[in-house]
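Form predicted on its own, single chain, as structure tokens, below.
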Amino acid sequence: MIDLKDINKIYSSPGGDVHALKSVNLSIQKGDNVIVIGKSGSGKSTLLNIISGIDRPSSGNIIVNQQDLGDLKENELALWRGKNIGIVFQFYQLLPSLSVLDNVLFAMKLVNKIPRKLQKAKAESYLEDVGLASKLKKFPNELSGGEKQRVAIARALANDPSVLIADEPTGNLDSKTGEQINQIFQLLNEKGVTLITVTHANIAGRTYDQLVYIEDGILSYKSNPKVKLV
């Protein structure tokens, strides 16, 4: 489903070039649950940006759902990402002037993958799935951190993406709320969503298909499949 082939990413800076990813090769199958672990500056966010098409590699190829992202122009890539990739950020990035429901609807209206007559019902359904059916008319400043992250998850699911990417989704939350968010991700993965999560959090007890360590832009270890951490 996702193939990264000899990916390199080099950023130019006043102090010289920064080699953020070095000859990265990674294959992710449909429905996999992948956990990415790495220290700050190791290249893990760059890896997510490459997979999602937010950033382009300096060299190498990335193919998602049989689409070579290098063949797409910028406007085509943005539309492709909106239809195929859901992204959950650590700091939520909700629109403060929109209600909970409208934050999810806004994501749908950007790409119109979901027929307009179905959008409201689907948005409400996703918000119900993450336990926010009673908060549809609330605004982000009226929500707790955990509630904001659940809105962000519903928004990421708005266009029925085949891949859900989460960049430190529990980094801003207490341990109890973080575990609730992880349980939501686990349920989504069990429903067939391909899940890629970057985390610093304790992963004991969590199941995964691939555990990927990244250090200095190099994927240093990938787990055997179908392992449960204990």
Given for the second form:
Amino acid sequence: MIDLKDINKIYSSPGGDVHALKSVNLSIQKGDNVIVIGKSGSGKSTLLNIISGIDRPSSGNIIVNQQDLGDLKENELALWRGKNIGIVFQFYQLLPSLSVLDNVLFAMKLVNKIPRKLQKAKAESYLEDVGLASKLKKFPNELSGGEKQRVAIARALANDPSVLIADEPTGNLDSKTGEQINQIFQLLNEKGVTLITVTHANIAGRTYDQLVYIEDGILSYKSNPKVKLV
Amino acid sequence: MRVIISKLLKDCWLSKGKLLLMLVSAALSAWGISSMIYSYQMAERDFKVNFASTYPADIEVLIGNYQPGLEEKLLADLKIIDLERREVLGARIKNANGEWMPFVLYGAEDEKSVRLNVFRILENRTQEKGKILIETNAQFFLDDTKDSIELLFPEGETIKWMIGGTSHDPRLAPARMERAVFAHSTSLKLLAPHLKNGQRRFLIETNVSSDRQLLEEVSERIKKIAKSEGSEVLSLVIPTPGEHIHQNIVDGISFLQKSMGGIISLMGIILLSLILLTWVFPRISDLGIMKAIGASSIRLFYAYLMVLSLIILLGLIIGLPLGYETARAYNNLVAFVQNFEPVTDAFPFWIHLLVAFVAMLIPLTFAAFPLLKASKTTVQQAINKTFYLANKRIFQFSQRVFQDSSLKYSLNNLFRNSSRSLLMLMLVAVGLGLFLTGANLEYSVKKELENFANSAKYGLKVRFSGQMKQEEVSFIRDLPFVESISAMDDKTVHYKAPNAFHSNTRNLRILSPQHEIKEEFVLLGQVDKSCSDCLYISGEAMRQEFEDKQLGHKIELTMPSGEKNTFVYSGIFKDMAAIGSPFFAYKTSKLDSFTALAIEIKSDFTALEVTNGVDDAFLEKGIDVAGMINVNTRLGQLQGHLEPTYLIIKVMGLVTLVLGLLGLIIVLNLCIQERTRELGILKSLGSSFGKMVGLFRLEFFWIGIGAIFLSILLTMPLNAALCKVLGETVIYHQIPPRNFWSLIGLSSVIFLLIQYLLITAFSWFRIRKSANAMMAHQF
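Return the form predicted in complex with its partner chain of this protein as a structure block, the form predicted on its own having already been given.
Following is the full complex, with the preceding chain placed first.
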């Protein structure tokens, strides 16, 4: 489903070129639960940027659902991302001037993948799934951190993406709330959503299909399908 | 504090674009403020040098049955300190295009003895003692290849005079505005054959020139002295002390100039405040940090104030010369209206210092508010960047009213900083409102004059030099373009309006019984042709003079014979083409003798054709015509007086609008800066740049729509007020305010289109940059 072939990413900086990703090859199958771990500055963000089409590789190809992202222009790439990729950020990144429901609806409206008539019902249903049915009209500043992250998940799911990318989704939450969020991700993955999660947190007790470890831009470890770490 | 200032200066240098905008805004405010002060100084100086130096006479008197020795008797009065003979002669002259124009000649006894109402000789082509000097601004009408002028006198005599040079008298109305040729003569020798026997005109200087009441008393004594010497005072005029003939128009222009200066400075100050916000906002967290490590609010405030002072000081370098030049341009216009020669000498240095001080103090005072607000931000607020709080009420309102999330997003965003949005709304609305006011005012006046011209029964009025008989003019009825004629007898009458300090002089126009006044032109009362003592007034000035009078009250008029006649106040007529707003009265029997004729024109002919035709017909019959005016020309003159006013208001509006649009761009820039994070989110959610631009467009569309709505609300009372002022001072009749809806619609569409293009172009450039920058650090 997602194929990264010999990906290199080089950033130019006043201090010289920075080789953020070096000859990365990675294959993720539909429905996989992938956990990416690595130290700060190891290249995790660059990897996620490349997979989601936010950034382009300096060389190599990335093919998602038979679509070579290198063939897409800037706006086509944005539209593709909206339709195919859901992103959950560490700091929720909700739109503060829109209500909970509108944050989700707005994401739908941007790409119009979901028929207009169904958008509202579907957004309400996603919010119900994450336990926010009673807070549809609330604004982000009226929610707790955990609730905001749930809205962010509902929004990421708004366009029925085949891939959900989560960047430190529990990094800003207490352990109990973080656990609840992880359960939601788990549930989504069980429903067939491909899940790529970057985390610093302890992954003990989490199930995964692949565990990717990055160090200095090199994928040094890929592992073991459906292994539950203990 | 030095270290904070040093940091702020570095910050300024790092944001060169904003620094430039701040300089522009500071220059704008300096421009507006300095233009007002300079303009005031220039106007004062021009007035002193031009008008005051002519030694204007306090009283102008026309004596009939002059007896030698009268001058000595008058000078014996303790209040009269000087007296000089100055005759006035009226004739007609053909201009370079062959059209007849009024010619007014002021004759002094001797060029060396001109002491009052002084005129300057600019060009002296001959050494002869007595010569005709054409007023310099009137040369425009004459054929410059000819060295002589040909005049037609009221008696029908044609005379050719050599042009002896040019003169200038700032007390006269500008020739181009009055559409008349003025001239001076340095001797009465040439005028003598055309002066009426026994009549003499004197200019009188008193030692009570600023006291109207005392001048009235002197006037009464002049009448008594003249009577005791066997003469009579035919007319006596006390010009308003210290006022030019076109003071009302000048006051209007000055008002507009002050308004424009005020608006420009206000715009500059608002823009400066807005840019300061954009400058301070990204540094809110810096503020928090500085406070956390020991900087007090007051130190931060003063440091910002110092930097702001420096910026305003730099703005002065650009703004002050601009203000000077703008004031010069305005004062040139005022000088033109007053027939002045603007003084171009440099001002003393202290005036520039004063202007600089005021131009610095005002923006500093206003622009200090955002700085004060920023410096008072708490460490917590600053670090969390919660300086801008969301407006929950608006959020809830949009939640209820709109279904579409894009609409909600754009409207809610607009009110994330309500005061800033409101400021922007006001800025744009004032600009658009002023522009629309200029257009509406022009439309209101034009429509009113057009309506009058279309409805007026008599399209042409002819004034004769003396009394005429019906049989002498009956041939006019047979002219192919004449529908009907109506005789009118104009008499100069004196009256004292209720509450007036002094008596006034106007014409009493006695109408023949067949003269028709259309019902729509009877503003008050009813026409009663069978009533010979019914008196009707006309014009706004007279309406105000007699506002305490009720219909049926008595009005006493002193007839030319000195006899006092009592009339019954019976109504108000509207006659916009009548010069000087006369009284009207009907004669119940046929008017045997008359001084003027109203001519109804057949619909197939133009007023100009008929004017020329009638003129030729009278010339052929040897009848002396003193003046002829058709409705269109008269209304054109009135319209011409207002052209500068329309222009100034429209320019003022456009300048404000341009500044408003500049303000919009600044706010847009600030919004994009504030929402960089959100733009990154939108992009990560799949939004194209086009859609993001669309969201900003929608947000600013609300401001545009709001501004249009507000501007229409603003233009209505403003237009009504200006119609009232100009109706009273220039047109002399009420002008009902009208809205030029098609232009309002077109202007609104054009404005929205310009705003659309500006927002699209600017946000496309900025969002692309911001969103990419944000996305690069997304994860």
